[in-house]
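In structure tokens, the next block holds one chain alone, the form predicted on its own.
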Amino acid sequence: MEMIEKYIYAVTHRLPQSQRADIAMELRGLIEDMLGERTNGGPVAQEDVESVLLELGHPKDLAEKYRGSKRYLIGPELFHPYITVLKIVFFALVVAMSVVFIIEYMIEPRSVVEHIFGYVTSVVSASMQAFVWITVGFAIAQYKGVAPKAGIAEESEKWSPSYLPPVPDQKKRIKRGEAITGIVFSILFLVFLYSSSHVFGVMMFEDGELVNVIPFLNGERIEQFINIIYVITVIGILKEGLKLIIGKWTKKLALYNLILNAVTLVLVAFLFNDQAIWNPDFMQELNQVSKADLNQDTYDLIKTIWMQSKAWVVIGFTIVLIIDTVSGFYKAYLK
């Protein structure tokens, strides 16, 4: 009957394409069996069909049962860590940009109105971008089923204490402070590079007041690589977000951690091995200061540190990421 086909369609079009044909066949057979029981093999009236379909329930609810879970953009299992990550990122952005604002104001105190306007717009713009990217990341995690299972047969009306999952080993648990620190570091990395051309570098003081900053990095080159910097930051937040969500070291999380750290290392090496990213006039600008305040030995020492620091940035990242990766696998395989 037409009403039956309409009901089957209303259920199956809410399901993945690959499941629709099989579930339509199963549902049609179920409805025929229910009608047979109701009429004892006699003629089927419109009222019988309506009664059976009402007994099966709303098509949306039946589709959710076939699908096995309700559809959420961000489900209850992920909502709390989602809000936590948003708060941490927003807090870190405000703190980091406030530091930048203070340094810029000290260098150029006359343009305080312009600095305040730039500060507010930067915080709002960065917060909006962070909100979008974090929401997209958690939505993907929800779609891929990254949310940890409670270990309880939630679909079942029956429940028993025996369904409770085991308590994770203390050594495998991931402290929230570790993940929060990682997220804050990712934000500082972004703000540091984004503002490096005019804020972060060797600070020059005159009569006790900050008058200039010799930047470490080349601002124009940073602008060209800004998308790579965004990707590194998003990967860092994603990695720490996974730790917050799962809450303990597992083999799967250790593997995710390895992949994300490997991608991060490749991007960092690509970024900092480009010599054009460093301020090409750094030593020349510093040389002007050395003639007035620094002796030759001190100047040569600074020059050596400057040249070696370019390599040590990548080496430092490599050591930290290797320690993080090995530590993750070690804790995941602890018995």
Given for the second form:
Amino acid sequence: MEMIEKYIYAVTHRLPQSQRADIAMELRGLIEDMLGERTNGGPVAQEDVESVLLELGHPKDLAEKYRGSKRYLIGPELFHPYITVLKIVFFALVVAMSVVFIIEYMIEPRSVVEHIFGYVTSVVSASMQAFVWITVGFAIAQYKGVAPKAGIAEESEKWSPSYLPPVPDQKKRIKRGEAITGIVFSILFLVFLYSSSHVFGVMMFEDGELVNVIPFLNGERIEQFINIIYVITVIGILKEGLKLIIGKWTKKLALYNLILNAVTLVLVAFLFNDQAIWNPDFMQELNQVSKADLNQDTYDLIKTIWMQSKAWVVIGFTIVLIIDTVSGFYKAYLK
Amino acid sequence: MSNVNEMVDKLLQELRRGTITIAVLSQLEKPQYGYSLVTILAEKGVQVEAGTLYPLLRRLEKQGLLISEWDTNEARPRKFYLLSALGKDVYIKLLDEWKKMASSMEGLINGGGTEHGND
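If the one shown is the form predicted on its own, what is the structure of the form predicted in complex with its partner chain?
The complete assembly is shown below, putting the previous chain first.
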């Protein structure tokens, strides 16, 4: 009977390859037995088959019983942090994009429709991107079993109350606010670099109105490196997501933190050590715009600051990441 | 009223889940295939759906309580299940516990609660 084969296929294709043939054979036997009982060995009608299959229930449910466990893309234990990260990221994206929108509007109030259009499309597309990546990240975490039970699972199978980990020290706990701030900064980093060519720079005001922005960075160069910038952002969010999931500093988390920070540092260094990423005409533009006000001394001073701050960006990043890594390990090993 | 029925159904399902294992083990001193087991259990008043029993048999086999063998001699190939040595031991212990539990429950339900522990 064709319908029986369809049913068996519907069940077995949801099962691991190794069990399919055996379960198929078993089900075929079962269905024949059930049919035999119904018809007392007489001819089998289509309705009999249907009623037997109805009795066996939805193929999905039967397959689930055979598997013995439900499968999740993102399971119940990860769902809450997943939603939290999504909310924070969306919120931060909207805030950052809004800031960019306002600055753009202030620079060019006339093309407001264009700005609004750009604002909406970039919020939508960035949100989609964020949604996809966060979901993928959490799905991997689910698959790899990075669950909050890690605290106890690290110990041996035999359990005694004396193994209970101490209530995490106030210092070991990861406050939600900390992780949220981290995510917000990652997003700000992305959005400001992304729109660096027109909003991230020295803002020139005239009569209280923003007339010009001298960008710090070279927009063309940024565009070439945009993928690296995405990766840095994703790593940043991933790191904070892990903190939210694990909830306290553990050795494992400190190690993840070290790895992610190291990768970030390499990428940041790569990005900012390339001199071409900085706006090559920065001093010139600054000089032009404020020609009247700058004497030679001020010009030199600004130039020195400009040259030095280029170097300090990488140094600053290095220091912050080292402090972050070390404090992670310190908190993880804190008794 | 439907609320009561729903609640009873739900709790009953949980209650059954544990007892089905004992019911199955009790009938497998002699080899049986899945559907014959459904019939035997039904005759003795234990209703188990085939869709529940077949996966359960597989799980018990995986846990080492049952051994199985395909009988392909007859017209219809059937997988027969039988208690393993481990399964027998487990069943005897389980039965002991079940009897204790049944009598404790009996005491709780009939005795109003305070008698247990006074004897």
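Positions refer to the first chain, counted from 1. Bear in mind the structure is a predicted one, so any value in this text is a computation, not a measurement. Throughout, rigid core stands for the largest set of C-alpha atoms superposing within 1.5 Å between the two forms.
Enquirer: After fitting the rigid core, is the C-alpha of residue 313 off by 2 Å or more between the two forms?
Expert: Shift of 2 Å or more: no.
Enquirer: Tell me whether residue 7 is among the residues that move between the two forms (Cα shift of 2 angstroms or more, core superposed).
Expert: For residue 7, whose C-alpha is compared between the two forms after core superposition, the shift is 2 Å or more.
Enquirer: With both forms fitted on the core, check whether the Cα of residue 55 differs by 2 Å or more between the two forms.
Expert: Yes, shifts by 2 Å or more.
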